[in-house]
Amino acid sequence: MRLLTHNMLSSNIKGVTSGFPLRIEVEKMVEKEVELNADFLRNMFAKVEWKALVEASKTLGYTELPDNVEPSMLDSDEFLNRFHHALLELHLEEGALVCPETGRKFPVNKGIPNMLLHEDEV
């Protein structure tokens, strides 16, 4: 699961009001090389919750993202490379996503998060 996906997911358990960002528990992480597309990154920048991306990338062992950003940074090749690597090349292969409010763990197996709710959570 890419951090792009993580950045778009939240816990939808009944009664949960702060289900984002999901905490990551890592059992296995892999890096998969992807061709950089600067236009895609520039378009996604405004949609990404930056603080959640930084924390998620740190959880996966990548500490090269700045804590604070501004749109002008998209003109920097160095920034685009770091943003690209964190967003698209770091993959949570095995582990769990944890609801910040309830502590409910959603397993991630073979890079696929299972966000299905139990009957009493709907």
The other form holds:
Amino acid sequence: MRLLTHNMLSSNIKGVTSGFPLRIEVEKMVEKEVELNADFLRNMFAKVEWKALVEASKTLGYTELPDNVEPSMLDSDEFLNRFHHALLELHLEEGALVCPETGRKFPVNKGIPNMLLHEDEV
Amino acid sequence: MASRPELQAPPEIFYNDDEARKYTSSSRIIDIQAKLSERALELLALPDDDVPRLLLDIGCGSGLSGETLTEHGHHWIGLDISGSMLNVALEREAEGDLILGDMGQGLGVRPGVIDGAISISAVQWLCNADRSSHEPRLRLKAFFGSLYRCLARGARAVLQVYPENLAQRELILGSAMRAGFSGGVVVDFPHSTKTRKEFLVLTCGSASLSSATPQAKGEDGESCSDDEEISGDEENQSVLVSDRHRPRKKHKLNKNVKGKEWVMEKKEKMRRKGNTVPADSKYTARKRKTRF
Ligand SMILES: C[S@@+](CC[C@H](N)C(=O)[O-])C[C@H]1O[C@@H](n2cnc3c(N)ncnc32)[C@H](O)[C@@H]1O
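Okay, that was the form predicted alone. Show me the form predicted together with its partner chain next.
Once more the chain from above appears, this time first in line as the rest of the complex follows.
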């Protein structure tokens, strides 16, 4: 699972009001190189919760993202490279996503988070 | 013809390792799913600017539908309830991120972040109550509500579905409308039983599909889906659901539009609700003489 997806997911448990961001527990992470597309990054920039992306990257061992951003930074190739790497090349392979409110763990196996809820969580 | 998969077992059981492999190694299925996905993507009507979008593939299965999204350069997140199907997707090196989840529990996705969603041959599964705790109406509500919220304003969702009957079609469409979507149904090859395909084309927010305003009820809806096969080359035809108001072949329609199947289903539903319903007999839903 890429951090792009992590940045979009939130805990869906009944009664939870702030299920974002899911905390990441890492057992294994992998990097997969993909081609950079600046248009996609510009499209995503407005939607990404930056702070959550920075934190998630750090959890996976990547610390090159700036803490504060503004749209003008999208003109910088260096920034785009870092944004791209964090968003699309870092994968959580094994571990868990943890609901920030309830502490409920959603296990991640082979890169697939299991977000199935128990009956009493629906 | 084999009975509908939806009637055989819950999806996570029906799509076990065996079935997932069988499904994904059939060149016929691969071909059909690819065509349906192409069509869905076309109906999504994303801006024609070559910018890759972030899309959802709901009931993504083994990644056949997502592959089309990848070929068009988009990023996607796929959700499916069958671990076996997702494992095949991994083997096939699907480019999208995969999530094991139940759309009937709602999509746990942040509001307004998704550029478009497709779902190919999956949503009709929600019409079945596979557990005692399942109430199709509520599961459809959770699904469409969460889908509506996670889409960006003006974004679309295109869902290709195989409703079992008119009641299911209306249940699905009604749930979508109640969630706030505007839009309607596009039917390709409406005259053919075999190739007939239905797509719900839903817009989040503004009603850009004004011509496709669906009807809440359509007496003739079912009877207009002609049972006969039109042979030879058929143009790819689409009708919007509102066209189904106009009954073709009126003379062929049985007065008793609601057939035995419908009655049995209705009775079953009432029974499940705990109502007292007359026992089924050979007289149930029989044709009655019109003259009295
Ligand atoms: C006919 S397959 C289609 C898969 C894929 N979209 C394709 O075009 O090949 C239907 C899929 O819907 C999934 N499905 C059924 N009910 C579901 C639910 N409640 N939540 C998520 N996925 C579901 C099944 O597991 C199955 O993989």
